[in-house]
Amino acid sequence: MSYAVRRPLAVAVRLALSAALAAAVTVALFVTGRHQTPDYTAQLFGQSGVSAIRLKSWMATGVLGLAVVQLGLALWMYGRLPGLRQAPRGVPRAHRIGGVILFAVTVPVAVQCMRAYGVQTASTRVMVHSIAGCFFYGAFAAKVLLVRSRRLPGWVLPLAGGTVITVIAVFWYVSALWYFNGNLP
């Protein structure tokens, strides 16, 4: 079988696989978390109630500032931002380093959310906001599995970081937003 044979194949597998991925750690997430037994006094770094919330809610909109941030330097790596030259060397670096700590950052708060909360269906705002802390980690780990390969065609990876992006900014919209509007459990 010949190169131009194989590659279309391979390229199809790593996006099935990605999506796979994608697919399981969400299901999987949302499945736990609908069969948590909430727990309303876990606490996020000792605080709990309205005041773990409130930290949520700055820690979500760190999380959504970081991925802006992400995104430049996503379009400056791959030469999309008009005006600017190619990215210097240390760019690429500190996309890799700001992912790492926008997932870090997200980790206690969704162990918290799982604790407290569990995946609520409610409300709309509340089974968005449950659905898409799941489908983050999902996409977050289907991103990292895509930005491996160096044979996928251009669109993939843009696709994948901004739905990673999109993901952060519905959740912080459902979440974040709403506790800055004056909206108390």
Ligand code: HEM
Second form
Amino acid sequence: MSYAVRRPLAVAVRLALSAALAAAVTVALFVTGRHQTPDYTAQLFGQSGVSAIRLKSWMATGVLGLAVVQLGLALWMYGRLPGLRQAPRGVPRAHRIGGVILFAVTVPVAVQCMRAYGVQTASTRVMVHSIAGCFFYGAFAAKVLLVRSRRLPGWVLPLAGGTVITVIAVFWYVSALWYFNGNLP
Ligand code: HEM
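Now show me the form predicted in complex with this ligand, since the one above was the form predicted on its own.
Zooming out: every chain and molecule, the one shown earlier first.
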């Protein structure tokens, strides 16, 4: 079979696998969180209660800031930043390191969310946050799988990266911004 005939199938399989991975990770976290017995005393770096929420809100804001930096670096790599020509070699590396740091910052926050609350659906805001939190890890896993695949259509990575950044903006909006606006649980 010629390469030209095989390629669309290989691409479709890779895309289907990525979507399945995203769904599997999201559902696994959601189900785990639904079965979690909340422990409202759960700590984050020695902080609990309102102090933990404050720390989580700042860490989530750091994650949002890193996401904006990642978006800028990606646009640079795609030659979409006005006034800037081809991205130097360090830009893809910075984007990769930035992604690892971003992910690492989310983990202790999400672990505290899971231990303290699990997945909750009592209000729309909390439900949106819980689902976005779970979906973030699904979308991130799919993005990492896709970024390692060659010969994908050009729209795939921008769509995957854009999805991850959008999810971050959503969970930040309904949690950290909610806290900074003076609301407390
Ligand atoms: C595993 C996925 C996650 C689940 C199931 C989850 C669930 C929750 C729940 C149920 C709350 C309590 C909301 C309330 O009662 O007011 C909460 C709070 C919070 N979460 Fe998450 N979360 C997850 C991931 C994340 C991530 C990745 C971040 C940021 C990096 C984050 C940041 C926060 C912040 C800042 C709060 C405090 C503000 C608030 O109470 O809404 N969460 N989370």
